[in-house]
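The form predicted alone is given below as one chain in structure tokens.
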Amino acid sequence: MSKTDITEKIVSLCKRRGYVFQSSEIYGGLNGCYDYGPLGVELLKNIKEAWWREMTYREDVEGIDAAILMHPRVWEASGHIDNFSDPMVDCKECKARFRADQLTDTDCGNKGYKGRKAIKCMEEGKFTEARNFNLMFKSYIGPLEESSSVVYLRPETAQGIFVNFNNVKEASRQKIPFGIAQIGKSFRNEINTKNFLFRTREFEQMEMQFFVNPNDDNKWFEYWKEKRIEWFYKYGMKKEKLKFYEHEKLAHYAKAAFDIEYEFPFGWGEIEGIHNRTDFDLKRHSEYSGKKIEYFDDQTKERFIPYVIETAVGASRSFFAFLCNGFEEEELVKENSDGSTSKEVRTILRLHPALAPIKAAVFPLVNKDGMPEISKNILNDLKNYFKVFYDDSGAVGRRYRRQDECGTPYCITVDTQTLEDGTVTVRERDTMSQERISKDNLLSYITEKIKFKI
């Protein structure tokens, strides 16, 4: 199966099972924008909660939720107004727009040039000269659209942390080293969106800025590098699908920068960045605001502007990576009633149980003999603790296949033996192994299984 086919299958599954829909689809869609469906919103929530527990349920990291709209001087200080841009070119014939630095990777939009790389059109003089295009979305506060009322949708969540350094330090009474974390929406007016959820105009970030003594920056940089890649392993990412990529050309604020990359069907792509941002951001905001942003160590009597070790992970990209990591098509040999065999393909989302949108599905074997009533009671008992799905439609095998596609780790079947001894069949998604347990022990059984895998 080609990598393009795999991506198409994942996109199809996302729509079919309610993970992701094209934004405004009934109007033809809005390019680079997506809606998360019933299962998608659960998976995204579980990813964010897993990250939040990992990053803030410790003594040295505090959480905040900064506003999306910020004073425009924030973006002057950060350098976004002057530097946050991509080189853009337009096709003189089809009017399509391209990033000038990605023409070798982008197909031309001209009719009759299907599959042709846009760099060929550039060489033939079909494109305009490159010009810089700022990626921030601009808006206005108040009734008048004038320069004094300009605001921007934030292109990253980090600046909301930096401008709150003094507030958090004083309110929490934290001492260096400590971190500030937040999860939130960011917006980038990308010239070209591509590869489904990988590059979109509206996305969520999970960022933590860790403030350290400049003398200790290398130690903490290495600490967070290893800590962050271990988080992905912990939640089921295949080790061979992850790697570190070291930046040789650094951003103007960085002393060191590594990406954690995942091997998507289209190739390796960044899902998290770990950067040593030095004291650049705090210094700039201190300069532009006129407010001191520094730290005084009352033990050593040392006063300094902290260095920042940043861990910035895309929640939306991680969502896509976990889907790709879990997607599998497994060929099964099925024995028919006449003794012959046939093959069928089982599509599975091998999501970590802690991340899976639905933890368990409950099936009555048949819709009679009291089985639906028992199944509903089980559903009502479990749904107070985690997401559970009820399905009484079709053969049990077909119901299993539907839940395999949804990524549900456990399926519970109520059958005739349940009526006799109160036991049910619990079927595990990945191995398809089955076990009979008392229906009264289901909560502790599934909870322990999920906890074990966390």
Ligand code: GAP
Contents of the next structure:
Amino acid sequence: MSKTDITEKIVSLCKRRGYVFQSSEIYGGLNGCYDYGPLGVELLKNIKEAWWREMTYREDVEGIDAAILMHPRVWEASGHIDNFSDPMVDCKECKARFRADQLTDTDCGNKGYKGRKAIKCMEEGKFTEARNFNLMFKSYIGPLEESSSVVYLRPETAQGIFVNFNNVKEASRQKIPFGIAQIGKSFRNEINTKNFLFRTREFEQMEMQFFVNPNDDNKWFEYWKEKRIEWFYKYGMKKEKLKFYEHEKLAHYAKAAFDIEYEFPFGWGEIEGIHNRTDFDLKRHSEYSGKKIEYFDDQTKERFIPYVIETAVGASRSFFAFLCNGFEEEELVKENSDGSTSKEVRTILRLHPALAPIKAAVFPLVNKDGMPEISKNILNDLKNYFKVFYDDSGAVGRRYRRQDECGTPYCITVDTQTLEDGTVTVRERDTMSQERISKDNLLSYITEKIKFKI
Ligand code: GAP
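The form predicted together with ligand GAP, contrasted with the form predicted alone above:
Then the entire complex follows, led off by the chain already shown.
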């Protein structure tokens, strides 16, 4: 199966099972924007919750939720007005628009040249000169579209943290080193959106800025680098699918930068950045706002502007990585009633149980003899604790297959033996193994399996 086929299969599963839909689909879609369906919204929420628990349920990190719209001076101070741009070129022939720095891995826009890369068109002189295009979406506060009312949709959540450094430090009485974490939407007017959820115009980020004494920056950089990759492993990412990539060319404010890359079906791509941003941001906000932003260590009597170690991960991009990581088509050999065998493909989403949208599905084997009533009682009990799904239609094998595709880790079946001894079967998604347990023990059995491993 080609790598493009795998992406297409995942996109198709996302639509079929209600993970992700194209935004405004009935109007032909809006490029670079996606809607999360019933299962998608649960998976995304679980990823964000897993991150939030990991990053803020500790003594030295506080959470915030800053507004998306910020004072326009923020973006002057941060350097986004001057520097947050990509070089753009237009093809004079097919009129497609490209990022000039990505021509080697972008397909040519002309449908007649299948498989051809845009770099070839550039070599043939089909492109305009490159010009810089600022990626921030611009809007206006109030009814008048004038320069004094310009606002931007934030292109990163980080700035909401920097401008709140003094507020959080004072309100929480935190001492350095400490961090501030935030989850929220960011917007970038990307020239080329591509690869499904990988590069979109609206997406969610989960960022944490850790403020340290400048003398300790290397130590904390190493600490967070390891901590962050461990988080992905903890939630089931295959080790061979993750790697660090060290940036050689650093942004003007950075002292060190590593990406955590995931091997998507289309190749390796960044899912998280770990950066040493030095004191650049706090210093600039202090300069531009005229407000003092610094830290006084009352033990050492030192006064300094803290350095920032940033961990910046895309919630939507890691959502896509978790889907790719879990997607599998397993070939099963089925024994037929006449003794012959046939092959069957089982599509599975091997999501970590803590991330899976539905934790358990409940099936009555048949729709009679009190089995639906017992199943409904189980459903009503378990749904107080996590998302459970009831399904009484079709053969049980089919019901299992549907849940395998949805990523549901456990399927509970009520059968004739349940009527006699109160036990049910619990079938596990990945191994397909079945266990018989008392229906009264289901809650503890499943919560034990799905609990966050902290
Ligand atoms: N504050 C630093 C910052 O924003 P970044 O490397 O530009 O750093 C961090 O972004 C993460 O946000 C990326 O690793 C990626 O997961 C996600 N991200 C960035 N641009 C994205 C886009 N256009 N679509 C989806 N996710 C994106």
